[in-house]
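The form predicted alone is given below as one chain in structure tokens.
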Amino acid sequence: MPRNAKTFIRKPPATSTSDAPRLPHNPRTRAFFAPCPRGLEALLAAEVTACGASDVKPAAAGVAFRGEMEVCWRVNLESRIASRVLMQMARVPYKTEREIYDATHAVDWPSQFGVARSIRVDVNAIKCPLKSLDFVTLRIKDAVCDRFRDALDQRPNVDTREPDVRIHGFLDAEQFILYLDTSGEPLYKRGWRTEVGEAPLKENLAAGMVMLTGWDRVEPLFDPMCGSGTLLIEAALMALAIPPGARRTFGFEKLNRHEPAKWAAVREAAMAKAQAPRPLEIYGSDLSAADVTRARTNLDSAGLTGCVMLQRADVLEVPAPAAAGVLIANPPYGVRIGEATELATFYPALGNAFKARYTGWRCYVFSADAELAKLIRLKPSKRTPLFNGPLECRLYEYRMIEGSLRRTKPGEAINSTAPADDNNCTS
């Protein structure tokens, strides 16, 4: 959101930006907003830029941008971070529900999708002065249906479970923004998950966590508490340059103005960059044999059979699979899985395991409990704030460097794996 700032007026230089030639307006571009997990906005901005978007503006929990429909298609297909891609249909100031109805009714909905398509309306708000968001949702739905009735003497049906078309409204204290969802099902639903463990990560959050480690897609990567395999699968898809949306369909395919031939060309261009599955230096383990089986089933479902090495092992005992690499783990925290007393014992043991077995590794721990993270008893070199839904979390980075390898730079947190010398004295 723009911030208020003092404005200083000065005489423009002889050659100012106002004298520069203006690019012609492209009537084919539209305004879009792609929501994402909070904390991953910068990664998403880079993705949509790579897809050809213009006017890219990160915001809280998402990124606004402009582009033609081909850009929208690419973001849907190729973004690992976005939750949806929403196409803006209206943006107006408002004070009453009637103004929201009028703005929605003014949109030519019959030109966007057929009356036979079922619809769903969702509304979110921040500091909205209106009393009932349920009533606002109803007024938006009524306006869409009334526009169809006025034009065709028919109205679309509402389906809150599996709609063909999703419409989103957003209200802040003054503005009402209306969107048509081009994604359909959320983009973190990649289409491969068949087995779900306890409290699985959403795929786009998992992808963001892997990206935040700085993993280069070649060095070894290890998830020693892999659960149903979400982090492993997202990493393997990255390593093979497989688009995350390669195995699913999208909402824009049900819109009236969809161009299947152009979409097929966009999809084929993205798939041409994908590499054939092969064994990768990606490793996973879990103490639960059932979770290892779930992870293997999901890898097979994602077309990644044989790409990731899996084993049943205890994170506190399993040796490092390579001399150096990236370890990323999502251990239990709070009361989600284990009792507090068990976790209070587990976290110090996890820190000891890092020191004993992972010299030369960058280790990352995802946790919503800062007190438990302190029990690891290692100094994190980074603490990256992330949100798992409404839950505020941190991705902690621990660089496991043997004490004799190099000196610590000023301000840099390095965790030495050299044994302590208890005979040292100070005077």
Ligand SMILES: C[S@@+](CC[C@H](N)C(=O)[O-])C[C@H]1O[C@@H](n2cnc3c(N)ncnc32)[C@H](O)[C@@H]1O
Contents of the next structure:
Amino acid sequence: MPRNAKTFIRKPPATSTSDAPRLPHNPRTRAFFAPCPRGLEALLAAEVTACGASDVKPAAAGVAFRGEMEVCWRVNLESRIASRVLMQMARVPYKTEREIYDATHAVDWPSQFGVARSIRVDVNAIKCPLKSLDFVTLRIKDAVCDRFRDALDQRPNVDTREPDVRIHGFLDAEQFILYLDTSGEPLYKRGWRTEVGEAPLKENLAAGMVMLTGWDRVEPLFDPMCGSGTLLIEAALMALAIPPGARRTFGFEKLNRHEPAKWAAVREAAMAKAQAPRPLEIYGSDLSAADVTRARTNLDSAGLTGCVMLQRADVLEVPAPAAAGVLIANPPYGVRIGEATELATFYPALGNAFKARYTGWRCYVFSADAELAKLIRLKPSKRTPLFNGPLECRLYEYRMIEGSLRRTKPGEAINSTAPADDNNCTS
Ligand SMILES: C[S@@+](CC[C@H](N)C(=O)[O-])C[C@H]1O[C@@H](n2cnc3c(N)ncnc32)[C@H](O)[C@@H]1O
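Mind sharing the form predicted together with the ligand? What's above is the form predicted alone.
Expanding to the full complex; the earlier chain stays at the top.
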């Protein structure tokens, strides 16, 4: 059983301190946890609230909430930020692997899914005192299988590549939380990506970046280094109110208590809000013709043919596609020898290009490399920390107002036509 190397670090939700009167207990509600990229928790909390969740509590790298299964279905289908929706099956204090086994064995697994379904178990931990997470993973798998064997004299098979059912364990220093994954494949896999370029963004991170810009879904949006088109596709889906999960299936569809007719009604209600594809004020370009082709193929596969204008162009030369709007980009950052020098000239030139051609635009640059970002030599009005997996990044905002923003060295001439007190930075 492989141990999941990527540990999503998460604090258990704080207990509510609110004095608000508690609603009567609804036995149909369950506790859920939706993990997400760190830095996007507030956006996810707003999304799950909009899906009808209660007791919404942002934590580190995710949001805890309560709701009926309909809420769980809606978050799976409609959240642009969640990576998964995990349904809590047990939550106990623990000291030993035996206690983890017992808590897992106490769950009535045969009532949750059929023995013919294949399973996979993943464990994540923070400050766990136990020696081996691989062993914990094995004990959880044993407990699930033993529970089936006790009831049916048969056990489910393990399939780590394409499991029908995923079970997640989370351990902190004192508590063990056991979840049944209602999503299946992670939710950032929207089901449209056929072409992958170099270093594509995960779809939920891309959606979060677009949301953080405050883009109003109508004003022009431009990604001049679009690669495989992730930011463009997420923006177009938002503009057309198309649910991000419209083209995929979900883990909950394989569970015993699934109610297909009710799910179909929930899905139809969300789809009814979607608008038909049409040309949008969303523009993309890339220096690489192969990337432009990739982006086009992915747009087609997402059902967005003709919605986004694409062209092959150098960001250092391409004119702004509109008088004002939101520019968002995830420029290359160097890992290979030789690239460092190239990038040391590229980033200042990018700053110059923003200054020369993007007056009136809000420009956003996503970067894991603070030193490279400094080379843009424009004053960011915001730096939002965001995590790309374990990698700490920043989304830098540059508000381009005529003749301003150039970061100057002492004594350097200000290349500005703006009055001296012009202050266009927000923080
Ligand atoms: C990190 S990738 C972007 C990945 C993209 N966000 C995605 O999700 O697929 C950087 C992109 O910048 C493009 N690029 C590099 N130099 C460029 C230039 N001078 N003008 C336009 N695009 C450029 C590369 O071809 C590459 O597709």
